Amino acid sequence: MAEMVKLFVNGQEVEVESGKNLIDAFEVIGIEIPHFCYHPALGSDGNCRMCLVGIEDGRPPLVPACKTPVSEGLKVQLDTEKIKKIQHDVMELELINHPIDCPVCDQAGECKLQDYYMSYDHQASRMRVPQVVKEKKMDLGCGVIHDQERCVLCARCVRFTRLITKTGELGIINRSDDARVALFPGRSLDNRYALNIVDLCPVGAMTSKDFRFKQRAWFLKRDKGICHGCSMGCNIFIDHNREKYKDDLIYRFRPRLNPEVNGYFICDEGRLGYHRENEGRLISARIGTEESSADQALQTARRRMEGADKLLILLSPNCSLEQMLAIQALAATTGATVSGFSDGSIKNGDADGYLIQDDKSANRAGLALLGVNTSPEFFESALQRTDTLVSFNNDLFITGPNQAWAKKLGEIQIIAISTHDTLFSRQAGIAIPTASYTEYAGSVINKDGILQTFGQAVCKNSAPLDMIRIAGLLGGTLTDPEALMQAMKRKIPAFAAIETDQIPEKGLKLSHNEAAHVTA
């Protein structure tokens, strides 16, 4: 447990964690110290001076809170007239040349300059001279649009490219009123994390070309989720909105802090993965080439499964643990062989040693923990013996049709339970739509063995069935959440002493030898 120290804020004694600076320590206890340039992932820069606080009997009496560690007995002043005047003066300097275009700014509703003006300034402008004109709508590359006039020169973007991506595309040029963030000559943003600059920007100076003018921030509902783009399992916010008479749509993914997994950031590929949640979805069930109701397609699929001699179930490594257990129960009931092989989901050499991983699936560790064979040899052997293949959201044609399997796939019955209308689902004799990961709740295990849970975010007007429900309708015996939890506890010893609602938000680290104790 972290050591605690006692100090005083505006004369009131508080207890905070030792080793932190004043901004971070006070945030935990609900006290805000305004700041622009400081960010926990980028360290203290001390250039905005918005976080200056008073220290009673201190030498010096004024210090930047971002650079001042807490200490026993420290007497911090946040509400004196001198501190308030400093905040007013800093805000006035920030707003001298800032365009007052909040109604058309894409950052409106999420802007710290707006928030601080309302909380710490509220002063009328005294300026009666023309504002300094700078460049607007500058395309910096990687989908980042920059408005130099809105920039408050916090330098977060510059420090991000130097400290985090180590690509160093940005710098601050010129001096005084003419200072501005700019690209180095002959360069553009060229890294796989560039859109994090948009999140870091405290004002509307950096915006996303992908999100610009799509939605107002105050219309969006923000739900917590887990990115399924790779085995890192980055924590995200899913921002979505259901407009009147329309379906619920996702408008962006944003990083959500988890020190144990992704820290403060996510990669651009994962961030833009929300497009796949909205587009190319399998909307209606099909039997052959004809549209069908989901009920009719499920009944037909069940009859074909019951009439199969050798049934093969193909399980996606993106399924949740609960879905995997429910489908394993279906396999036990029907006598099916289960394979977790997934074509094209591992891109060797794509990992960068930071967040991006070679494995582009969210829960391959779950397959291993539940004893599901994922080798291509096992799948190919089982495929040659089967007459009916049931795929649970496992696209065998991610990299295109495999000629080695083409003849066999053309001879057998294929039932595809799929989130998307893919080439593989179109080849299937029966295609049944199912919910994607933003539309159900579940749990996954990332590459480091961290178990994480996520909730349902998106509610479609015509909601497709979850795979757990589909497995039950096809003959499975595990569909009840409590029964699934009990089955999980029997198979995974680490679950024996916990309940789903007791798993911390940052996840639960499973021991390295858990897989050795799975009950197959």
Partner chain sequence: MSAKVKIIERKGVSYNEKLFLVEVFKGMRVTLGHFMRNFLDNSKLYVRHYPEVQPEISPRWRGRHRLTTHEDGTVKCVACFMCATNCPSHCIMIEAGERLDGKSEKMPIRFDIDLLECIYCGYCVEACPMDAIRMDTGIYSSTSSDRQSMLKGIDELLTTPGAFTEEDYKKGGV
Contents of the next structure:
Amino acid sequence: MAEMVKLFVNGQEVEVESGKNLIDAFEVIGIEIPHFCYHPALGSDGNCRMCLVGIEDGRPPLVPACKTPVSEGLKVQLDTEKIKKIQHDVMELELINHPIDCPVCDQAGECKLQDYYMSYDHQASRMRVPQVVKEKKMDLGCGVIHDQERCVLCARCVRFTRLITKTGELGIINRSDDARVALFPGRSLDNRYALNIVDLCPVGAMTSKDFRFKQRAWFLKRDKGICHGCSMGCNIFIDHNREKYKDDLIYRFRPRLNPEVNGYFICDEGRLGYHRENEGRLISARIGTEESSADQALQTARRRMEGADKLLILLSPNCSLEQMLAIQALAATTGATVSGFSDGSIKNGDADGYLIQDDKSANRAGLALLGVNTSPEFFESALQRTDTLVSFNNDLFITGPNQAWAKKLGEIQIIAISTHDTLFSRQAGIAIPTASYTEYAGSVINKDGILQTFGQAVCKNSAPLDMIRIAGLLGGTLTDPEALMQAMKRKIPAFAAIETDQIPEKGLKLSHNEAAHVTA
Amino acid sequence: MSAKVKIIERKGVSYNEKLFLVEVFKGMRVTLGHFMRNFLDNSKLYVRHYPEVQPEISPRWRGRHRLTTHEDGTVKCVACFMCATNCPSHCIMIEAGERLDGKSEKMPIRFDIDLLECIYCGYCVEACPMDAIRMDTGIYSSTSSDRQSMLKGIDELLTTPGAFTEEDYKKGGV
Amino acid sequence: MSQLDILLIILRVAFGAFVPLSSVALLVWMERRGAAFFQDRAGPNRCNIMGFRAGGLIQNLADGIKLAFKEDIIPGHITHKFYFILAPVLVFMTALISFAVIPFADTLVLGGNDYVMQAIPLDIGILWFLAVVGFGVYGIILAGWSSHNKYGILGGLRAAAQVISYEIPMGLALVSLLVVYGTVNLNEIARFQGQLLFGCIPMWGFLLQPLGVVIFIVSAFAETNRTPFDLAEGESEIVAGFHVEYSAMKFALFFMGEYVAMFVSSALIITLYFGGYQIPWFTTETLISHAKPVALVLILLIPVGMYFITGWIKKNNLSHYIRLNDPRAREAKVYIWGFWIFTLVIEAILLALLLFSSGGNTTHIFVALLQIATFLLKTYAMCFVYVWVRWTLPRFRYDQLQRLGWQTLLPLALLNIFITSAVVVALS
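Now that we've seen the form predicted alone, could you pull up the form predicted in complex with its partner chain?
Next comes the full complex, this chain leading.
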């Protein structure tokens, strides 16, 4: 816990954490100071002047809040007439050349300029001369669309490319009312985090080509989730909406602050990973090539599993811990061998040392924790002995059909429980659709051994069964949420110590020896 | 200016009123008066002889919807979804797309109003920032024998003409 | 049993059965057009056969045909199908047979034989009526219960509670009436009212029992489930109450039952309190002895009445908007012709009576017909009161209904018995 200091806001005494600037410190206690250019990840720039606050008996009497650290006994004024006048004037300045694009602007509804206009300005425009015309709908690359007219020149985007990605494609050119954000000549946005600019932009100057005109911001339901794109386990908001007469679809992922994991940002690949949740899904169960009901497919699968001589269950490293436990229990009752081998889910050399990791699965650490063998040798020897393969959302053909096993896979029975309609699920004798990670609740352990839980976000019209439920219907014994929780607590001592509903928002850090202890 | 306060005597507390009978006869006298007047001469009825006599529609009447156009015939709507957001019966379904004619950046690709669900509250007209949707067609009777034809698409909404002149509409009736 | 006996039995039963039934159509028409005029509307007036609308009566025909051809649905959740079907039959039949004891003319004397002009010549009269009408509410309760529906059961319960509350004041009002008349036979009651009070005023029940008539009419409204006592239906709070699950002909039976009950209770009210079939100041004996002058007066009066009726038709059967060759004016012309032809036939009959009759059976039949016409006229007037009340008064709240029944009507009825008995004892 950081040290606390006492100071005064509008004459009232408050206690805030020391070492922060006024904006961040006051935000914690629920006092808003309007600002455009300041962002905790990009530092204070002090160019927008929106956060000017008065300091009673101070020299100077007016300071930008983003540049002012809290100090004991500081007397901050936020509501004097002078401050209100300043805020009003700054808003008027920002709005002089701002086009009335709100009806067509994707930012409308989550736009700082709109919010601040309603809170701090609320005046009719006094502008009587034509507005400055700048370029609209510029494609900056990486799916970022820039509208120079809407820009308030806070330079967050410029600072992002300089400080975070260190690529520096953007700069502000010209001066005064002709100033604008532009690419350096001959360049375009070219980094794997570029779409974060869209989130950073306080107004609608930077919009995403992918999200453009798809939905209005206020229709979207924001649920918390964990990105399953790689082993980083970035925290995200899943923005989804069920339009009338349509299915519940995800329209975008946005980063969610978690200083322990991903900070303020996520990579573009993860951000666009929502497409995979909407498209290419396995809709209905199949027996052979015939479509069937999920019930029927499950019954057939269960009969085949009971009749199998040597059963091999293939776990996906994307499954949640609960699912893995349930499937392990299923393996125990059916006497099956469990392999966690996943072909091609590690892309060597893809990692960049920031957020993107080589391992493109979300819960490989969970597999290790539960003692599931992930080695290809183990899988291969088990495959040679087996006659029935049950795959829980594992895809053996991520990198294309594997010639080495093709013959053997053609001889045995394959039951694929799959979220997506893949080459592998098409080859399977029985394919059963299952819920994907935005459609169930669970917990995953990321590459740093941080256990994070997430809730269900999307609820499809015809919701496919969760893998825990499927494991139960196939004969597994461990399906009750309470029993699963107890099993998890037995496996993870750190987890056992705290109440279930007290898993911190930032995730639970498992110590190395804990993980090692279990794996051993 | 102080507000005028009119104190209305509370009815139904006196013995006579509690007995009902006297009040019942008073009421029956009133209704019989109406009956006799209409019975002896039914030209005195207050009703219009619809459908032979059609009502006169005021420009303020909220009839069926239409989408307005610019003078060159292009749609004014920019697909801002304000109408759909305000619609209490969720009967407006819009799909937005890129606009390439330079009037705006955005336009509706699909704009459906389900008249079966519409409650004709006029909130869509109130909400529209572009004056792109109006309920001034003067069509007050929409009937059909199948559901699909009650779903009005963008083409029908654009081609349905308004029933009033621009001046009358702006004036909002007498 | 002579052929005449059999013929008269058939005639009387037919009258008892078909007059209430055919009145349904007339009453529905009266209700709908009446309601419209009370509310300054036109009411149903478009349904026609080749342009003839009969003032909207054709609408009833259309409605009847529709109801008869509608699919008769018994919802799947209904387990007691027998009671479900029995309920509307019970409601309708009890309403219909309670009319059987009501005398629609004085005892007809033909060839020295007496023929009581009731469908069923019963001496118990009013007791039959009370028993049968009280039974009718079982139909409503049964309908509510067997519908297996919360609105249905609420409607049934309300009907039950209402009948319990209002049969008591009704019965007590009748007690004081019977003390006055000294008989339960409805024909004798009607004949009693042919006397004159103080030698100049017809001795009708409502003059002898001014408090009793109010209590009885209010209770009769409650018994027939008409507004303001139609809580069992209460469409604003319990959808349609007891008949919410009924459709097609089963619903039609409830609907017709309501109007038959209304007709029958009107008939009873006028029999008990408004002289029944009696023409004021003209008892049966007077009429028989002065048949010819009466016929002469009628010959003179009927054309005058018809003149006003045809004038009214001509004035009102018009399109009240600009219309070329108004077909309604043509329609009115046909009606007026029809009415005048009808008048001519009546006039001819009356003239024949005046010229060729020499008393005896013809006179008796003439008087009976006059009395039947009087009876029907009075009954329809009372039915109009029903309609009139319905479109004037809103529905009572449930607590108001019970308070009125138990705290106002019951004490008043008891007081009425006390006063009546005291007066009767004092006078005798």
